[in-house]
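Here's a solo chain for you in structure tokens, the form predicted on its own.
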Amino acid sequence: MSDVIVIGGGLAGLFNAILLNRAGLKVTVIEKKTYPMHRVCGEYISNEVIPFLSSLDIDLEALNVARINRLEVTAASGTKFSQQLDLGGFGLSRFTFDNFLYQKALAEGVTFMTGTRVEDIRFVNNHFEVVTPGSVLTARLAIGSFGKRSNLDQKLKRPFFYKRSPYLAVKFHVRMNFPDDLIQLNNYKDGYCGVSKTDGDRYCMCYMAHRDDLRKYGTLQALEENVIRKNPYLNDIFSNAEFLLDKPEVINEISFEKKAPVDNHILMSGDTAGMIAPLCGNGMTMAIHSAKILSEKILIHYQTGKFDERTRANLETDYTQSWNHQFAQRLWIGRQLQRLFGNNNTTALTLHILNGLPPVSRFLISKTHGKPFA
């Protein structure tokens, strides 16, 4: 029996693991594809979360990230809101650090079952049945961080699985002529595309768009020409630069219904505990936060062979109230946020707006990072 199985190795599962491994738990980490890999991601992460990195000894400078200092937001209509970002980001990619994160946990100890999916997991006389093609695996506890939306959140029956989401999102990395340190958000009807550098000489592009358009149009290439690619400077982007994955990342509907951070006792963790709206670009930033308040909260509360209901209770507790102090408000401020944008007369409307009243967009903007943390 392990103390925890993480089941999704993404950036919140990477970081329990690595954070729990290092306080002597035994940690099994489930992810269903391998690494390296390609994610859905706006792949820019702010600078709040450089003190906790340095405290882990990850040296950014190594990979080679871009420094990102402004923002752009864009109408269809051409119309521009720029403004400087007080604390910034830097631009990383999952490919990059995703595998950064794997190999540094593997060199760790920490066990890996890749290319695994998890069919079941199970709560069972106070501990976790984990389902696996040919086996069971049990723990303690449990993790969830298996990403936006997986098959097991309608295995746990989680509400937001049966509100059917419009949106789609899809990725591509690129090559082009783009300042290194902006990202830019282009609205267009029903949606919207975030541009900014990566590691290496590749920028990412990720845009979210609504099902009925794709439906309309059939495919993503006539999707992008008839209602991405009536933003100038998105047509600009698809006219000129170099696409360089073989085909992009896609994934289905993106949901930004509210989630409960514990679900059937299985603490959750990143995107499966909530995500934010993509017109934040901090869903990465939360996800490295959410799982550093996950396990300073297990290292509180569990210990090995003395783990009764009552302390699973009171650790789910602490962890939930943790979880929406730190984070509730800045979804919310991303729900009201993505609302002005996507219909391209209110979208120019806002940005003339903002444009007119720079405290108001520092305001708004500030409420969309957090504070560093360590």
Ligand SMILES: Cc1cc2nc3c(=O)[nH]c(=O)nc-3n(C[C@H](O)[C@H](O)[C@H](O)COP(=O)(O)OP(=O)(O)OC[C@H]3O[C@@H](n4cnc5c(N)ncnc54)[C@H](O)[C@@H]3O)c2cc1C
The other form holds:
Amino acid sequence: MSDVIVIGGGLAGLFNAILLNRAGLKVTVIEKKTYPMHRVCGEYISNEVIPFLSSLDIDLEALNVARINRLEVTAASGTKFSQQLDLGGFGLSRFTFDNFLYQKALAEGVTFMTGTRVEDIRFVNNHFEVVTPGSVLTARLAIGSFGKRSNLDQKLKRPFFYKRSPYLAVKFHVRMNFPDDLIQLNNYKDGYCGVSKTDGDRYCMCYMAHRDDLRKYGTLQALEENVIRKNPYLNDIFSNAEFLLDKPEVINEISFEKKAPVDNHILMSGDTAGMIAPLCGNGMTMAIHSAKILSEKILIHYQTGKFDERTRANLETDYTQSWNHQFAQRLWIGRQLQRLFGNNNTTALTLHILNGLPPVSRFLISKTHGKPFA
Ligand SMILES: Cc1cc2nc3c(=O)[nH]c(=O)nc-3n(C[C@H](O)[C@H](O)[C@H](O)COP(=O)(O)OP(=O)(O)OC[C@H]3O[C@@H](n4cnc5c(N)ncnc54)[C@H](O)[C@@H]3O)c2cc1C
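I've shown you the form predicted on its own. Could you give me the structure of the form predicted in complex with this ligand?
In what comes next, the whole complex appears, and the chain from above leads the way.
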């Protein structure tokens, strides 16, 4: 029996695994894919995480990150809003970052089962049975870090799973002429596309769109032609960029509905506990921060030899309170911002207002971000 089984080896799962393993717990991570892998993500990480990464001896310079400190938001009308970012961030591909963390966790002694999809998680007699195609593993604690939407959300009958979401998202890596210190958020009908530099000689382009527009135009290429490239900044990028991946990464049903940080006694972390609207550029930081909070709470309440139902209840309550305190308001503001963008009229109007009132945009950015943490 492991102390902890971590289901899903994205950022939340990998950081939970590293922290709990370092504290002496027996940790197994089960990940359905194999590393390294591309993921749909804008790949801009807020500098909030830097002190924490430094505390784990993670050297960003060695990962060749791009430093980003300027924001531009554009509308299909051509209106543009520009701002220097107070906190700023860095660009790092998930291909590089997740694989680096996987190798680090592996070298430090975390057990991995990759290429293995968890089919079910059962809570029986104060422990978990985690079902994979070939085996049933047992652990005292289960961390759910299986991302935005998984087969397990359906298995666990989580309410958000049954509310259909119309959004799909697509990610490319490209080579092009674009400022290295800039993140650009380009809006069009029913969506937006983030563009920024990542590690190496490449830029990340990640867009969200509405499935009705995809249905209407039939293919991603036709959707790009008829909807996305109506934004002149994106038209320029699509015309001049060299596309590097064989095919883009695509995901569907991106939901911003509320979720619970603890469900069926499983401790949820990262997007599995709650996902912020991508335009806030802060989901990865929140995934990492939630892993830090969860592993700290586990280490406060969990003892390998003795872990009864009362201690488990205390851990669950303590984690839920901390998660809500740290993230609930940010997610709410992210949901409201998501409504303002992606409609041509409200986007252009919002950018006009922000151009006249720079402190308002500073305020909004600060409300969707936290403080640097270590
Ligand atoms: C369009 C878009 C753009 C974004 N841009 C940014 C950005 O620029 N900056 C930012 O900070 N955030 C961004 N985000 C958010 C960010 O990508 C997520 O918040 C972050 O990836 C969450 O990490 P995670 O570890 O919770 O989940 P993930 O990274 O999704 O990891 C979940 C893992 O669980 C695995 N898994 C799922 N089901 C199972 C199963 N049954 N068994 C085993 N494994 C399983 C998956 O394979 C995956 O590896 C964006 C999101 C979207 C949709």
